[in-house]
Amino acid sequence: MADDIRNHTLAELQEKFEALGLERYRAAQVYEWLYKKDAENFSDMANLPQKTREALRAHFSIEKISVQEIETSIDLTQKFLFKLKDDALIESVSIPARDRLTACLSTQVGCRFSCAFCASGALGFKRNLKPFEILAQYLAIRKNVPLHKITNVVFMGVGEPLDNYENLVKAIRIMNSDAGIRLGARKMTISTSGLPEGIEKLAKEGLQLELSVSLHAALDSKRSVVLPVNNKFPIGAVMVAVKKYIALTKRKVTFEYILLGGYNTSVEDAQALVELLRGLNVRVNLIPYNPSSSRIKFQPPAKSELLFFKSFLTKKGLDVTLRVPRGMDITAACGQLRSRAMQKG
């Protein structure tokens, strides 16, 4: 099968064009063809040779993901549900905002790491997404919502982003190079359950991206339960990687706390989280639970707790967010979308 042409950046791409006899500058322009011009197959690049053109056909492909189905919410925000060339299935969600769109995007089908509020290790873990597959959703979601830029993206869909970590970089280089999407790497987000190596070689990357960890309890014993991954990396070892990032590449952390009631939501749980990020260049986001998207039983927080423990964490000092639920109307948990499709098939 020919290797889909989105999966080399432009110096990989250039390498091979002179491999081929064909001349180096005309990377840059197949390129513009691919990401500035949304060009679907190589007859569309007008200002390359025939000769050119056959030569690509003959070695590389540019390979579809088809739109099995769309689901709007009434804030707007979009479900979406690809089939891939396998007949696997991997969704993305597009948000909008007042001055942006978020473009949520999965890196692999299917997950090892059946996090409680995910429904995409319920279904195990098939394979991990090539570059072009993750390249291609954005593609497709600046093409459904012609009427807004994408201004943000966020790994966060199907699958954990850290554990297909040299796709998911040769993506991310992609999107980030001037002759590709030029988007910049701080408008990028990598969300992860908290695999330490993935964390620890991604501050050395030199890219300045946004990291965002899944914490959700601070104590191991509570956090284990919502997120198994736990067991194998404790909350200590997920702060050692987290710290180095933070000393490497200067940027701020955030940890996703989601709240549950009766849960997470007390005195000793709200300090040991303080204890936890005291002194560190971190945000917490905490995140008001919804029961639709959780195979575990736990119930929304009370008014009053969710009040409680941000009070609490503000006034000891920490950065703290407070999410606004977003597509509550449709299934836009991560994985649900793929999950009702595939019970139905």
Ligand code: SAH
Given for the second form:
Amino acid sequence: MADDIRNHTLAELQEKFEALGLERYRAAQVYEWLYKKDAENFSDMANLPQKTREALRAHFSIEKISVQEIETSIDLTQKFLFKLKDDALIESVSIPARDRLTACLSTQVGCRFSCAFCASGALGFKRNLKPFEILAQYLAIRKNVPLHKITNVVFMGVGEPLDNYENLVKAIRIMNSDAGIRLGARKMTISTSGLPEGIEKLAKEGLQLELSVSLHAALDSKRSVVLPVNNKFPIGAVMVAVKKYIALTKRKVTFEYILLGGYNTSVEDAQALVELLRGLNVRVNLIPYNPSSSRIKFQPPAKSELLFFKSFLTKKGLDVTLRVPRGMDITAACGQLRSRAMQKG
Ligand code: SAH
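Alternate state requested, the form predicted together with this ligand (shown: the form predicted alone):
To see the whole picture, the full complex is given below, headed by that same chain.
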């Protein structure tokens, strides 16, 4: 299979072009075509000499990812189901808000982590996405949105981003690059189930990324039921890595906490969370559970549980936000569209 040209950073392309006997500066032109002008093949790149285009065609590909389905919610959230060359299905979401448009991207075909609340884990793991397959989701969504503008990217789609570390960071560097998409690292959020090694590595990348850690319970006994990965990397190990991340990057880290009705919403749960996070530069993002075809059936939180939990944390001085569910009328939480399509197929 030919190497997709979008797998490479600008610096790598400059090297490769030179090795092929092409001028180095052509790499920036190609970048501009790919990431600013939506070129989908080498013949579109009008300012490249014919010979250069031929050389590129001989050494690189620009693979298409095909849109299988787009679902649009009444709140204008859109879910995209894409088919890759090997017929693998991935999904992405575009979430418009007043002054922003967030693209939620997948990083793997399936997921190894089997979180109890998640529709993706239930379907198993197939493979990592290549950098270009992560970028192609972004580019395909951008073509579809008003003013062609995506303001934020969250890696909260299917997969565990830090389990596909190298390809993810490559895609981020390409999005971040001045010659490419030019999306600020601060506008990109990596959500992880809590892989300490990946978190520590990320801290040293020199990127001002937003990090979100899926906590979902502050007690190991409860967290292990919801996230089996907690048996390997318990909360203590995750916290060591997060503290290093904060110390090195000086960034505020977000802890995601899905409120599972009757499971992790008690005074003890809230108190444990406060003790765990006290004094750290963090924020808590509370997320009402969205019932899905998950491994364990949980209940969404009652309004009273949600209000109690939020006010308890706030009173104890934590920075708390509540995620408003979007796209509830379409197959809402990430992984659900793919899951439904696979069950149909
Ligand atoms: N593997 C990564 C990224 C994918 S999950 C991680 O674990 O963080 C990203 C987020 O999707 C989860 O933290 C949670 O916020 C959300 N999510 C997934 N399934 C959900 C569900 N059924 N209800 C509510 N939120 C869900």
